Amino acid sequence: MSLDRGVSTKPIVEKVAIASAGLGGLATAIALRKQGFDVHVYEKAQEFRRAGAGLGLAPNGLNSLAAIEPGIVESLKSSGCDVRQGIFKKMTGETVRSNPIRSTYLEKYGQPLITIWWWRLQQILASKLPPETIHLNHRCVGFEQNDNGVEIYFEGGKKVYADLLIGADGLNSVIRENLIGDGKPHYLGSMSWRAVIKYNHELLKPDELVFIKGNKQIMRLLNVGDGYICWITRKLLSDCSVSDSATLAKSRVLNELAGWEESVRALVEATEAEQILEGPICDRPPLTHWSKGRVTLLGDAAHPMAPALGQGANTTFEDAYELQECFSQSSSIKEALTTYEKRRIERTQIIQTRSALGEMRYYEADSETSSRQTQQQSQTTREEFQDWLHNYKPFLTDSNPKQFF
């Protein structure tokens, strides 16, 4: 436990409150409990339900999780898919190319790429915490703080008191709005539809990831374990409104897939309308600070980013690891949170910016992409950026990140 280096031996933090039992909130709770803190997670949902889509756990995220909870990577492999190769296709079904993923990742970064269902990962993380530390049906509506602590308010008049409040409550963070007050998220210009379904799909082998490119539209197919696959499609659209019903959302995505290979449309047809998640792709401008007093932000609440690079969850796990390290090495809350921001903000700003650019490049015609790449030959190559991104390892600091702006 981190102790004050002055006369007192009182811990700099005793009780920690975390808003949201999403992936970042749970990972942070695991990490901070190992520092000896009394950590409680407050989740707005009334129960844990099968939710979310598939996601990719990259080497930087896996390294962070392994540092927080040794042995967890093997559990994730058995619960998800250890991806062997990526297949790139046209919307009409023809294969453009295939790239080795597992051998490349292991050789270069020492970890694989694992695709897994968000809900299943949430359950794995929750299982590492005592049940009494997770409080469901606690929708945070605000907080007040002073030099001695933070009072957190929940819907229905409930409130709790803590030494530290961590806002891990996502893109539409209540904690961020109260702390920073920077308004609504920024629409990036593309709409998303996604779902997880148990389905034997002819286009997707058990250890593959498929990427399909259409006209201003993309689709990903991910194995997420136990016979389930996740389909995600995104399209460049000026209209960011969502459908009035699940049935209309399904009709809309099927209409957007007109002209696509029939087995892809059959996959969407086989998906129950209520399982389809529809929404705009958004981010927020990078912040220069994430903390005030005894309150800080983490994950999508701090640095929401487009999904193009698949780094939302991975950078969140980096945050969780670094935050607990800062508290283990600091003599005050102010010192810990200042160090946390110094370690995290510049790196996440770079990844946020690159993610937004990557999202738009998905929708360029091949000739546009080729022209852009020619113009950027003198800049840092994609491979160098990928190496910097995935080679993140706990206990080490990033070297010369400014080269990637």
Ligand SMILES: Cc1cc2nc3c(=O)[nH]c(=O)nc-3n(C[C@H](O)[C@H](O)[C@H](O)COP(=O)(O)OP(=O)(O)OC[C@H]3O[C@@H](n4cnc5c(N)ncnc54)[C@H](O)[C@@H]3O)c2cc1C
The other form holds:
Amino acid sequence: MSLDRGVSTKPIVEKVAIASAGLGGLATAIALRKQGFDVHVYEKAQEFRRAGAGLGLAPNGLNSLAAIEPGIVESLKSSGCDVRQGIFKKMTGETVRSNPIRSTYLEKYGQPLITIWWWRLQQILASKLPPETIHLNHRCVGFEQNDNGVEIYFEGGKKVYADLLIGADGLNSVIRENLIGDGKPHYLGSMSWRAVIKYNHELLKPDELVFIKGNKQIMRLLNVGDGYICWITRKLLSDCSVSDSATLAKSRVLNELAGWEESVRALVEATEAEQILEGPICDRPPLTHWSKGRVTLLGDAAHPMAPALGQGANTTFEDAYELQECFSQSSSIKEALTTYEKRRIERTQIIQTRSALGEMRYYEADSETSSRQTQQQSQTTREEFQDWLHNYKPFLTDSNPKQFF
Ligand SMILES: Cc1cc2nc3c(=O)[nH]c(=O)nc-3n(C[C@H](O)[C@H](O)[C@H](O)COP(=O)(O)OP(=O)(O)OC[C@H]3O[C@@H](n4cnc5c(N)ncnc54)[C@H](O)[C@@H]3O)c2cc1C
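For comparison with the form predicted alone, would you give the structure of this protein in the form predicted together with this ligand?
Full complex below, order starting with the chain above.
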């Protein structure tokens, strides 16, 4: 294809380029290939490494994945953990309460909560695509578009042409920077350290999720399948700098865990320093538009959010499903992308805002939390919000979001 190829008689889209083989990029590629489009994903990583941490797939994300790839929920269950209950503990190890998760989720939302390793989820999604459509070692550096197409540029001088470019390149998206240009993400005031390790931890049973609250610090323990567990700790800190080396990052996190239950520290001690992901928790202000011409955004590139509600990947899968729906029902790229924004921006904006609030509540003393929650949740209960969030079903979305703010 050439950018000046003249008037075309082809369907609205034939060739689609997706920047990244992350979770959103792969899910969107699977969905759009089912529309008969020629879809290629371009990923900066040189290989699929055992990267990333653990994450939770909630009913809304699972419904979207199941609509894209029927049967996938069963393979996610067997590759990750179908969580039976959540346990809340103090930093001394004492249990505060436990919540039944599996029975409640299945009864209310018809799907479980699955915890899984980011890398394993990436592998499952990648296995649904022909290998020749995944191009590793392609770091996107920019694009140019006109009425006829979009030209995408990669590090090293490579370029490709497509009818449509989807930027699914995460929090620090190059496509967003070129399209919107709104600078760096916004630091939300807490730092995060995460790792996945094969470990048998005394505080975590095979089908549980553990949440431990410390002083302006939290720790989550997740089973992510095959005997691996993921630990994630976040701490309210004004210093958002990252350590100069893996060894320093490990010392820093151990230092931040001084005074915590010994078995928690032992888990971090047992983790190889190179496996620890250290980073600031960030989001960006919600956008009113995220498409221009033949280019659009999806997932963290479009609506990065604090991880408090565990919705980043889940809303990304909603995007993937909705985007393909919009293309299947529209007669022009403009119509498809306008409908996509209409269906997605309001919902994700609510979830982004609520996630940022939730992130701050983690670090409040319990007395502060209850008085503020009482005020802020006077109009609507936490349960109503959870129901609205998790009850998202492709086709059946409540398009009239409740007034949560
Ligand atoms: C501490 C923490 C806990 C979390 N827990 C949860 C959870 O429980 N549940 C949940 O739903 N979400 C969770 N999330 C969020 C979730 O991980 C992200 O929202 C999700 O991965 C977003 O998917 P994505 O495809 O948009 O981006 P990503 O999965 O981040 O993928 C981006 C991809 O883009 C590639 N890339 C980047 N730049 C370029 C470039 N220039 N060219 C080509 N490729 C590029 C990257 O290599 C990567 O493969 C958590 C996040 C954090 C920080």
